[in-house]
Amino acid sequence: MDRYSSTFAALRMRNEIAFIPFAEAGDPDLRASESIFKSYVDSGADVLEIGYPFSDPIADGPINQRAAIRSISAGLTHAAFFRLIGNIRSYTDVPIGILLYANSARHPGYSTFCKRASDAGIDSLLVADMPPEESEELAAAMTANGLQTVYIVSELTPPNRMKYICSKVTGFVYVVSRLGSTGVQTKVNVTVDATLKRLRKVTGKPLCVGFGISTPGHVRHMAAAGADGAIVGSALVKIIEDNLASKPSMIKQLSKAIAAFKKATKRPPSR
């Protein structure tokens, strides 16, 4: 059984959803980045979502854009990225998913990128600017290297396309909770509840919600709405940004936040 399947199966047995924290690889520097992801694991993360920094991240809001700029400015390279992932993989067996943009994989070549990703211990790739219709070459390289696919569905996705996208997913379905880019929000977008219900009619694959999930209350809402996982990014990256002058304070605050988010993943009792 692959890491995703075993993780989601174990969580179902505990009546929990997956907590999936995000950060950009190499932000604010390689050593701190490794400590951040290890603190995520130690504080209760079920899955890691790691961003591959890109100069023009169109799906990301200002907080994550600034994180990508910090990482690139600190000198992250392909080689350094894969060393970082290898170090994290040697520390934990939780699934590791990478969120990237197509040029990052196209530059070294899809086969080369996927081989290095697999060797480093990565489980899945989500290419934010590449829908499944344009992913044939990359998907073939992923399959050849044992990597799983993750694709995005939104509230605007028509039923037939929703079914098509889900048929191409081998990891989990990334359900965006709101339209637009990533970012912190104060209120959860309740339209995602209907999107989850529509998805349940066409797939049994895990449904993980991201974009704007910012508080433990949002995570509890997703657990009650029937999601299989909640992805939190900008709210955590903001903690990194606010504590650049003190790495110990950064790790302490991140650990506290992760523990609070994870505590909120318990599903409510069935009626």
The other form holds:
Amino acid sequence: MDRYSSTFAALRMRNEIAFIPFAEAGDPDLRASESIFKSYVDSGADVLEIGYPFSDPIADGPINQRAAIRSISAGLTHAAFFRLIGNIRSYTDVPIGILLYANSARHPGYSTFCKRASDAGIDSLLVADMPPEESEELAAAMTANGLQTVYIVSELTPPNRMKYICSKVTGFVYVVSRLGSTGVQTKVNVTVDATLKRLRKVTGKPLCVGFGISTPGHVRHMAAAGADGAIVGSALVKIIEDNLASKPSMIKQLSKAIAAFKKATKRPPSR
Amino acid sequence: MNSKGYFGSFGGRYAPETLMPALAEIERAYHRARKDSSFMREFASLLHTYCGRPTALYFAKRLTGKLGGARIYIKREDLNHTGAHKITNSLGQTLLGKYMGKTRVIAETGAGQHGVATATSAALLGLSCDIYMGTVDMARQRPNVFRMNLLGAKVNPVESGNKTLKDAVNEALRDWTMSCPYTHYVFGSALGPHPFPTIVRDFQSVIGTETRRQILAEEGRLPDEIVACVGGGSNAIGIFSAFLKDKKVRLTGVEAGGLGLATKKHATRLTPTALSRPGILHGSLSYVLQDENGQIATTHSVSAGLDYSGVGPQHSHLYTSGRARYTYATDKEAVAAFQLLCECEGIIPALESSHAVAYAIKAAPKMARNKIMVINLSGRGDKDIYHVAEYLGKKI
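Switch over from the form predicted on its own to the form predicted together with its partner chain, please.
Shown next: the complete complex, the earlier chain at its head.
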């Protein structure tokens, strides 16, 4: 069984949803980044969502863009990225999903990129600016290299398109909880509940919600609304950004936050 | 172009999923509007009565005499309302936004011309308007920032990245992913995800159809060469589009050579360099300046409107197919051309358009006197006088 299937199956048995923390690879530098992802795992992450930093991340908000720029400035290269992932993979067996932009995979060639990703122990790719219509060549390379697909669905996605996208997903469906880019918000957008309901009718694939999930309360909301996972990005990247002066304090606060988020992933007793 | 928006192997729709329904909606609405005679009539009427189209095709007698070669005609896009070809696309797209029931338009701007044109169109048609502009560009195009304010638009300064056009596009796209249910994004050049490169090309194709008619009336034959500057490439694709099938008409695009190709401080995408290769930026696959890790390279040009890492996908196709040729002019050559056109013809050209003039200065003398060259003068240069003064070390 692949890592996603076994992870989601085990979580279902425990009546929990997946907690999926995010950070940009190489932020603030390669060594600190490796410690950050290890601390995510140690503190309860079920899946890791790792960003491949891109200079022009149009689907990300300012917090993640600043993180990407920090990482690129600190010297993240293609080779360094895959070395970092390899190190994380030898530390843990949790599924690793990569969030990237199309140009990063196209630059070395889709097959080369997928081969390296697979060798490094990556489980899935989500390309923020590549809808399924444009993914044919990349998807073929991913299949050939045993990588799973993740695609985004939003509240604006019409019913037929929802079905089409879900049919292309082999990993999980990434449900964006609100319009716009990634970022921190105080209140959860409740229209996501309806989107989850609509999706549940067309697919049995795991549904993980991201964009703007910033507090354990939001995670609890997603667990109750029927999601299979909650992805938290900017709220954690903000902690990294606020603690650039002290790495030990950064790791300590991240660990504390991850543990609190993970605690909120219990599903309420079924009605 | 095929149904997925590809010109040869370039183009496509590389957009975040949240924008996909909006892009499909624009594509449907645009097809409907093109067949709607009342929409097309309103557009044509505004181009005539409001923008001042057709713009003149002017024989540049003194410049021709000075250069001593081809007969040079100048297509006076600088005479459009707001001072550049940009208004044609802005009006068309703002009308389209209104046609779709949107109440707000947004746009990115580099030199400020597209921002001013969109602010103008929004004022004319009663829509609210937000413009995104890099702070570096705001500093070098101060008059246009104030112009946009006067026209009732909000100018949002962009501090990320290089603080120029590329970064303004990023921010405008972010705004649009949030606001697309009630907002139309007026893309300023023949760039972005399908159907924008087609819509912008179609609206700007009036430059080419007018030029064709005018040169036939004047000279009784087609020109030998057409020259236009290429940033995103909307003025170039606009004038080229009417001549694509006339294989004898040489089509030349002039990019920003900045401080020279050896320096990496340029915006030349369609001349082979270490930085230039096909890539995906801002929604389409086209030639893009990028580093050895696929990060988008920063660019430099004396003209804000050409200072961009990507280029419209149809230009990449015309480049690889060989139908158009692409070359460049450096900052220095462009400023010299700016001065020459001022002194020789009494026309202050935009720094962008000055790149096309700079090419003509080099190429026209090598052509026989019975040859005809048309320069697309995409905009006027009043906006650039402060920047040129600074470049020349003069105080005004």
